[in-house]
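One chain comes next, on its own, written out as structure tokens in the form predicted alone.
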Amino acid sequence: MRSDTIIIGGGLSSLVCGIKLQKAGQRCLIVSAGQNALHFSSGAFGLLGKLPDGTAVKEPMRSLSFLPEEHPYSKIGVDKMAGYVSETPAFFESCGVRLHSAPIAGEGGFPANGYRLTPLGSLKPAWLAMEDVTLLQSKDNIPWSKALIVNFFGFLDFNSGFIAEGLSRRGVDCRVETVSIGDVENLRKNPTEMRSVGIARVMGKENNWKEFGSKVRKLSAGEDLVILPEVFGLGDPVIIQWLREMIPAEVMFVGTMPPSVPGIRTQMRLKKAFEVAGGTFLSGDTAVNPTVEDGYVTSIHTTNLGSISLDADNYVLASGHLFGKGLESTPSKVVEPVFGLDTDFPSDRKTWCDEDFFARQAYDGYGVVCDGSFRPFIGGKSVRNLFVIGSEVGGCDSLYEGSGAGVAIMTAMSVAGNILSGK
């Protein structure tokens, strides 16, 4: 099978630059093991919430030069950067998904970093979120006085205790209520379908989504704020704005535990449109065999297809961090598992984690070495027809910057550029 670029992955970063590929043209074919990050999202993307150092950043491009030149940001440079930061949200729109940015904006015109709310009642940082999201100008100055929080009886993955607590620390009056739907509780015969898109496909119904929204219009009692899960509109995000329409007071829509109703409707949308396209999606396969000569990608091969080889002109990899097992710990090493591509870790394991589950993990900040055009290196060598996007560069904690989307979609978009340019 022939295509001219192929994408080991399925999340944000493959599906960003396989649409921007397809649609200038190329074919393209994208292999997908299955779940990825966009199935955890919170709703909302980052760019760059703080410096390596700990220092909060409100302006994320103001921000760019004070990061190492390692950093995939410094690599793609201030002046691209600013170009894919301007594009991301029309490219999102023309495939279907909606984002927006916190209603300020900084130097140049470009967004500042709003607030979003999470789930354990904290605020972080985002620089764009879906069109359920809301984004607050400012974490010190909340524009709410009380808020209801609505939960589905028996719904575990939601923790109203949680929110309540946050807010009224910043001094918000809250009262938590919860609403009983008869076909979500038929979902609790099996725990397995009382999560977060089991509900969201039977709040899907109208009678369903209908009957939510009068329950919670007859408990708010004066309430300037209403708080509902992340269930809401897995098909059709325009129940979403129903519901506001229905309810006399603001309403936000707070992050559940995984799986994400908004990431996995974003997901579904970035892959329909890179299949409208014309582009090739392989899902629940894994790449396996590559055959590398002189410093070149000739060819994969993927499970599934056995014998089959998978060429190309160009490859791409975006399978993921140690979580999404892109990468892969052994006592001695990180490994990046299809290719053996070079990585950078300390040899010293004990380095490797804190303790303390809650402390910066230096692990997070490990990936593959990869040169100023995200080609990455076997045994110091280059491999000039692959290149390495998301979540598996190496050069920055995306994790503890808050920048995980913004890699994700900078990186896309820089290597899909390279590729089309022959660069």
Given for the second form:
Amino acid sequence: MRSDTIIIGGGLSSLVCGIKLQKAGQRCLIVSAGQNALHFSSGAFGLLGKLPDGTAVKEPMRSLSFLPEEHPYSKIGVDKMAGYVSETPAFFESCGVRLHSAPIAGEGGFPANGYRLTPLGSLKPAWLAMEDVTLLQSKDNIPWSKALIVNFFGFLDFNSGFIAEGLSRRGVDCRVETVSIGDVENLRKNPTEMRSVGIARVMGKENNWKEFGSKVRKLSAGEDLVILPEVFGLGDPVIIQWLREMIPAEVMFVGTMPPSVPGIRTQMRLKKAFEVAGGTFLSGDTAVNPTVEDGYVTSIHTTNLGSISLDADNYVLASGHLFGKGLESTPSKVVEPVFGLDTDFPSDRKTWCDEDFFARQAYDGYGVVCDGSFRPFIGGKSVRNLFVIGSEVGGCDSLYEGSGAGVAIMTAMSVAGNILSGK
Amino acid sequence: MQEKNLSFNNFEQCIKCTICTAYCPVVAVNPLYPGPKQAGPDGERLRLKNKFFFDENLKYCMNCKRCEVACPSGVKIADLIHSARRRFSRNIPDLRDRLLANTDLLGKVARPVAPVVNSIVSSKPVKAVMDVMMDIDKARAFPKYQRKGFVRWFKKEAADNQEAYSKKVVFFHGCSTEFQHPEVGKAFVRVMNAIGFGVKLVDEECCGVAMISNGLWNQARRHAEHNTRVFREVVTGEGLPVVAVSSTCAFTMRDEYPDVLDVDNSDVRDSITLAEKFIFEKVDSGEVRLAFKDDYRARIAYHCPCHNEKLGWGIFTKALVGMIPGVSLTILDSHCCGMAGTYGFKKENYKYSQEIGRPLFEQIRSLSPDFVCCECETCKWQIEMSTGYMVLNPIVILAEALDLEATAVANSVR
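Condition change, the form predicted alone to the form predicted together with the partner chain:
After this comes the whole thing, all chains and molecules, with the earlier chain placed first.
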């Protein structure tokens, strides 16, 4: 079965790459083994929040020159990065995903980092945010003095107390309230399953979000800021807008425990955009048994399709990091399980992780070794028609840097560009 | 690999992300259902300690397998749920569940008096009585039984010709082809013959999927053992593939036999396939050529049944139907129709069944296709009843769209 490009993995980088290629006239096939990291999204994308040495970044585009040469952004280069960064909001808009950046741009019109409120009441840098998330201009100054945090009665995945504690430390006077809505109460028949998506489904009904909105409006008299969980607009984010209009104070939506409602919405819309453009998406299937001859991948197989050989001119690996099983660790090695690509990790196992769970973990920075065009190696030999994108790419610790989505989107756009230009 | 650390159903791979629950069609509409995470891996941990923790509400699971398709950790969630039902449920299936589960027996009884049965079960008073006495929802339309079954037609009209073909396939026709939709089987034989394959029937029994759903475990196991034994003779003995036209039959016989019923089918599993996959592979490899009619025109919407989503084989139907010149094909959003075999017949599920399928019905109505294409007969019943649009098995569409004579010539058949 023939495609122009086969992409392994079904998350953010895979879909961005697939949509770009498909819209440029290629026939793409995505093989996705289960759902992906977008389901854990905060509702915002980071480009670069911190340099590897820990220096905070205010304007990512101005900080690129401080990155080491093995960093994926350095491989792409400043000029192309500028193009992709500028292109990103319109690209997502064309897929039905509206993203916004911080209120004030940085030098050269490139985005400056904005700051999103986290479920712990702290502020973290972000590049672009989904409609749910409000980006603040500064991480030191919260422009509100009184906040009301509203949760659904019995919803355990949104810890209003943590938010209140974090904000109080920043001098914001916080009040916590809970609201009961009949249909949401119904979900409590199974308290373990009263989760973000379940509430979001219930809140998709007009009578429910209106009842919720009017209850919050009554509670919010005299408040500057109202903080709500990200459980609205699973199907259509317009509900978020309507709630903002209904409630007189500033309304902020803050992330819940997974699954992420804005993340799932984004994933569904990107997948739809890929399929509408004519792409084929194999859900719940695993890539296995590739054939690599003379430095070229000639075919792969999947668990579901059995003996059918899937052939393409180019192959893209976007199967995720250790958490997504794109990489696996054994007692002595970090391996890439589909092709057995060369990975970058120190041989001394003791240095892989810090026993302090909250400390920076070295293993987060391990990945597949790539050349300047994101082509990997097997046993030191380059594979010419295979490209690696997303969190699997070595050379950066995107969790520490706050660059996960940025690396996913930038490497996807770069590889799509290289494939299309035949480089 | 640390295989020794894994249980047979790998529940310990669950990282509690709840993504399965986000994609469960039942949990979205029925608050009595504990949801796949709780019913599957979470509950399994407790059930291993004490069967007291088994929850009879696991029966609300439709076994659509969408949780497994979504799971990032590869946990066999629905298998966990149904093997737990098999091991721990104390529920004794009542008459209704036994009747619904025995699709083949019901068919055999109804067939001789098909017109009578069809008119009786579609009459309002009878429906009202069934609703009250048997908890079969009165709003449900029953599929019509055919007086003349597929096998009888095959023996009379087609069997003699099949010896002429050097290449052969075993056809697993399933209950719905035999009792309600013999036209699907006839279409299969016509298409197979045109592409140069003779059709052979074996002593098949119902695949047993409805017995699994309704908790008739021993009977389901007997069917699984019987079919696997019969397939073994033709697969390992004669090297023939077993081809089905219903994605649910194919899925059940490949995956539910070992994973839920604990019947080892490892030597025949890979030879059990679906008509569309079989034909596509032959066309893709160049072994078979298809010649279509010039004047076939249709606007078709394709609904991929849940079990075919799980198999991952919807692409073959999409590719084959997409090859027909004059067809405009729209792929419907991946969404359960809510029928899930016998689930939607039951009074306690009927409302949820309609609610689950609503987005799909709305999309079909808004597209207003000439007809819907789908490999599953119970999806067909649900969609036809709920939207009024006709649903055709892809093999029926192919038989209609192919110029069978030209195809036979192109494949050097006689």
